[in-house]
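Only one chain comes next, encoded as structure tokens, the form predicted alone.
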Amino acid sequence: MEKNLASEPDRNQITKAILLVGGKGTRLAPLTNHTPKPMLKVAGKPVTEHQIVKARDAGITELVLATSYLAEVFKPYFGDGSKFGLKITYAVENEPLGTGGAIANAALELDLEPNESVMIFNGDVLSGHSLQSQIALHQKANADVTLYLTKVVDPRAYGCVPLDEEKRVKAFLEKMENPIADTINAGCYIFRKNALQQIPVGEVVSVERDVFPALLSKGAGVYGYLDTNYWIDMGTPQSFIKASRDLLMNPHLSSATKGVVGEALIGSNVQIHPTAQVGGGSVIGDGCEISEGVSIFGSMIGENVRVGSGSQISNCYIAPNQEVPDQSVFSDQIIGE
């Protein structure tokens, strides 16, 4: 077996992580036509909040936010991280430097000690994965990096990552039509700092296409942690949608998520008629006023929405300030923006 790059197993708590929240999420248009898709809600709280508190549970004390599209939304609402339990600071990609290059001149912000271990969070995934159980794995492999891994029942859409008994990652190969694995790099990873400093800054650096398969080639211990417990790539509006509707049903998924009442998550000043029906993971945005004869299952509602008598609407997202008419039936679909 190869050597790791690493010198001795650290055994200290991971208390370090970085959040990548760059991306623009041009699949999710037009809900990201003025938020960048981390600050969009799921069950009625920003994406990036859900991740910095299962961050936060999972003992990190401190935690760079990798931004680049509308970066300046995200200080005004989450600033130094103390109502959140932990240290935030923001480092700012004037240009597009892609994942692994977001990662470097992210990690600039970090006071690392030699054979100190950082967490790494893509900014657009839900799980409800162990942290900590990945973490364990890290430790006992003495590992230089170690990706959360999750299976699907056709990868073709993703890049495979086979593993080997041990659980070192073999290869990282790009979407094929005959994928040899159906395990995937589900999209958070913990660097050793020697591994981290392995990736130039400043250079435009994919850490899937070029980091991750350079390492492997240096003989770095790169382990994989396989855990199937919910995954979710909010890539598209529907598996947003999905997401939000998921965690609301399973409030267990994020300690972000409180407030629901009879399997919906219901705003300040709203109207509700009587013989209304709003369930199945709904959020209803403030100011809402649902009239009589609505069902309404599994929808995101904006703000301000007022929804016509005898509508039906399922398994879809309605922006802020719309009127839907009187006896609309919408399914799966995106209105208004």
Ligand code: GTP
The other form holds:
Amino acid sequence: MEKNLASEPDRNQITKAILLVGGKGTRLAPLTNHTPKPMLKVAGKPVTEHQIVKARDAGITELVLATSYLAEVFKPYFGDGSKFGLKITYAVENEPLGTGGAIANAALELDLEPNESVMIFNGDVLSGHSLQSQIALHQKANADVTLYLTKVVDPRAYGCVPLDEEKRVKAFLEKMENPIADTINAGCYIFRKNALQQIPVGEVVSVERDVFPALLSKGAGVYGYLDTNYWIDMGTPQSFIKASRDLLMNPHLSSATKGVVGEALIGSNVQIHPTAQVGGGSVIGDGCEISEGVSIFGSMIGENVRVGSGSQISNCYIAPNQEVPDQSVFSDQIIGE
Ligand code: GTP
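Now show the form predicted together with the named molecule, given that the preceding structure was the form predicted alone.
To see the whole picture, the full complex is given below, headed by that same chain.
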């Protein structure tokens, strides 16, 4: 039986976290040309806000935002965190350090006890998994690292992470045509300080490609917390639109949407013709005009958009200030960026 790196058990509540929000979000371009992916709004709030609130609700009191791409937009919104009920600081990478390098850089902001563990979140994941249960496994296993894993029907697009009977991670396998497991990395990790210290500081490092394989080869105790509740990675335009729709239709998924959940989230100064129908988890931005006979389903409509009469829009994102001609029919599209 392999030994964990950790010698002392960690029975302490985890109160510190790092949120990785510095990626370029290339798959979501052009939406990410001027707004970093974590600041895009789903169900009316930035993705990062949904995650911060979830972390706070699980007992996190201090959180570092690891920023790089368009780093300057985070602080004006989140400030010192007091509005959100926790302390927020910022670790800025002038050149992106990759997911692993970002973790090592952000960890410098946290004054960690020798045996303390930290939660780490990818900034583009929304999940219904219980952070407390993930923490409980980490502590019970006396793990060095505990990863949140989920199952997907088609794991070919993901690296897969097989587990043994004791929930110990056996391998980190790159994307492959015939995956040997359907369990994948779901983008939320717990690292104990000793495992964090294995990541080189100031270098470009990938947590998936470099850090996890290196920890496994050193015999570290890397465990997988498998949870098949709601999970979405908002890396693509369709999954981004879906996430917004899902949050509005399933109020329990984020307490950041308290009071605004339902079939539709309507901004201020919006005119909706009495014969128009808006639903299915749609967001209508401020100042929009929705004309006669329009149907909008599961879509995100930016500010000051005018939708011409008779148009049918489903599962779309429409950029702000667009003029949608009468009788338009759009589905599963990004319009006007
Ligand atoms: P794509 O370019 O579309 O792949 O998106 P991405 O840049 O967000 O990359 P990916 O989805 O692999 O990133 C996972 C998480 O890590 C996201 O929340 C990113 O914001 C974050 N991330 C990726 N690279 C870096 C980096 O170099 N520095 C920091 N601070 N965060 C990063």
